[in-house]
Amino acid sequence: MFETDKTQHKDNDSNIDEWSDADEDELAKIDFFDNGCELSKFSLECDKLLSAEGTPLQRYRPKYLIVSDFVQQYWCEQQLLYRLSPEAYLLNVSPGVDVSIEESAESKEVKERGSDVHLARELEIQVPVEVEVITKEDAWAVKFLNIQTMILAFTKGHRVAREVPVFGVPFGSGFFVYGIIDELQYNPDLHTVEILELKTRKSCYPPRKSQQDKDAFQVGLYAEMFNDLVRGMVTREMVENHLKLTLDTPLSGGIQRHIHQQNKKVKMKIFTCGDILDMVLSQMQSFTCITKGTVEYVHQESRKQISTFPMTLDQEKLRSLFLKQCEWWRGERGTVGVDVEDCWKCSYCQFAPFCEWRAVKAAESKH
């Protein structure tokens, strides 16, 4: 049975695609100039702010990152920075000018509708159970139990699991990353696992290629993290060191009771977070690696399928993209906005009016 907790430790990895929820066929033309999209060499004012006060990793994600961080970065790195650091955006605003960085009511409504579709999918096969957590070890034990729920379900012959956490250090990057997969599909006859990522749309039309590319990147990163667990590349020491957990500390009473309720035959009386982690790391190695995935686009209002996008995972391409993103988090390069062919994205960005990247590229075009 699916586990959750009262503190809602989903780390904002909501899997709700705000960019695909707009009708891209009705985009207004943008007066956007570009003179190439080379990596910024710390020339932007926002990059100077970062270099003075610490790298993005140090400032915003000192312990671990979430998959959504990298997906947003893939969409527009400049936008991600502004979301993480509103003060970087305000550097471009003249004194006395009133600026709102709040999301529009329409954008919030779109996200809520998307969340409703995801919840309905989840409730088709599992009912969330609230488990009280007290310590950070409790919170992570719940995440590990959610993975074990998937493992036990597939072992019993179930073919679908939803809202499945994954974690690890992709491509040896040194960054601990956490995410939640929308759906895993298991074929017990072939012993194969595939990913299905659900994206909801306000529009009833399929998304642009750049949208599909972003979604494919997300699926690929999920698959890589799942496969690292299968390969045994995620270790107890890795988790303990990155998350600063005390793994041998007994879990709180609420977690203990829930474990025993779900596992009547267990002989242990007291469990630790490390016990749950060890079981999950061992059991995951019984699966095979994911090689295929599908992105499904669903219309929010009618909840009918718009289209599906099957994909074969390209590990080398994913590695190159991911490691290039890691350079920014480490402070090894400056921030990069969208290229000219993707300037339509700015129509839906709340930071477009005072975006430094747009202003700089427009100025460059005049020289």
Contents of the next structure:
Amino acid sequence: MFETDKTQHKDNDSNIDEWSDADEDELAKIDFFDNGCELSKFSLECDKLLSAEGTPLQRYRPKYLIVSDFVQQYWCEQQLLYRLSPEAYLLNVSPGVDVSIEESAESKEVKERGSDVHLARELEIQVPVEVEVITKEDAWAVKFLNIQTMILAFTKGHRVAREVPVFGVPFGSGFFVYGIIDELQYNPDLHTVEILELKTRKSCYPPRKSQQDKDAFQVGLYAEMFNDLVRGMVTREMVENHLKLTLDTPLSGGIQRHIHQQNKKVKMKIFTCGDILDMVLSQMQSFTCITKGTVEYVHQESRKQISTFPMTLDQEKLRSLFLKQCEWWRGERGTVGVDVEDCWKCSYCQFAPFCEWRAVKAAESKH
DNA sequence: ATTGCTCAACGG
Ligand code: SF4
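Could I have the structure of this protein in the form predicted in complex with the DNA, to go alongside the form predicted on its own above?
Below, the chain from earlier opens the complete complex, with every other chain and molecule after it.
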């Protein structure tokens, strides 16, 4: 009885907590449901744009994806698309209407403070070295060398490494993925490795469940990729074919010098990107698989810990989530925005005013 | 073959 009141409620507040506050005129203009309310695979205008111009993979990630792509997608696939393709968002905006696609200054500020904290933490334990990079092989060799630095640190007795790259082709997806793990912790007695993912927050309270889920997903994906390297499931050919690298040409002088400087014992030899890759692929196999991780939330202002929670790797759950995400990248299904219970996310989103997903959900809720 | 092709994560 009281519920009917709720559905009629129009929220013109700046606070977005329901679908129904979208602009009435915009809703009238967009008529997706001519043929009833069944959710067809590509009913959104943005999906039609995608199918006309190529899959997200071809268009935006022809060689490799980054872990952050999947993490953003986990948060909201529609928002990911709008970030990749502002034109997909502008489809919903009538010509002449002035609209911003910039993130708010506040949100930029919060992200910057997060970056600052992470940078400071990295500098606490490792010294950055500048290396001249000329070719893309050089650039990838540096990434591989950063993995080797972690391996060396752990064999020297260090227990913590930060900003450690991982790469691979998770779950046989056929997608090459690259990411950087915030922190790895090594226990030399048990010979185990765990992930610590630090998240800084403006708020001094723990985030909502779906945000924690997203962070657990991120840690899970890192763990899975690390483990694939440990299991020897990442091959030289995968790197070569996906990244289109020529692995057998010598790296440029700056990197050669760096390698010899780093390890004086290494014999005078000209290294190729493939040499570095082979070493890393082989050395990674001496680790054990990661089974656990921790997500830690820290208040930006006070730097005090807010909360932590453990992540136990659930490979099957992760697999099905990940492969579902891959379908979107391949253009096998349409874009899906946030669930009703997660529509609070829209209040933080720069695309809320003309978001197609929101408009459709608002229209649906009026049946 | 004019011919290239990505710093990731950052927080909500
Ligand atoms: S407004 Fe909501 S549904 Fe639309 S992109 Fe932003 S978060 Fe996703």
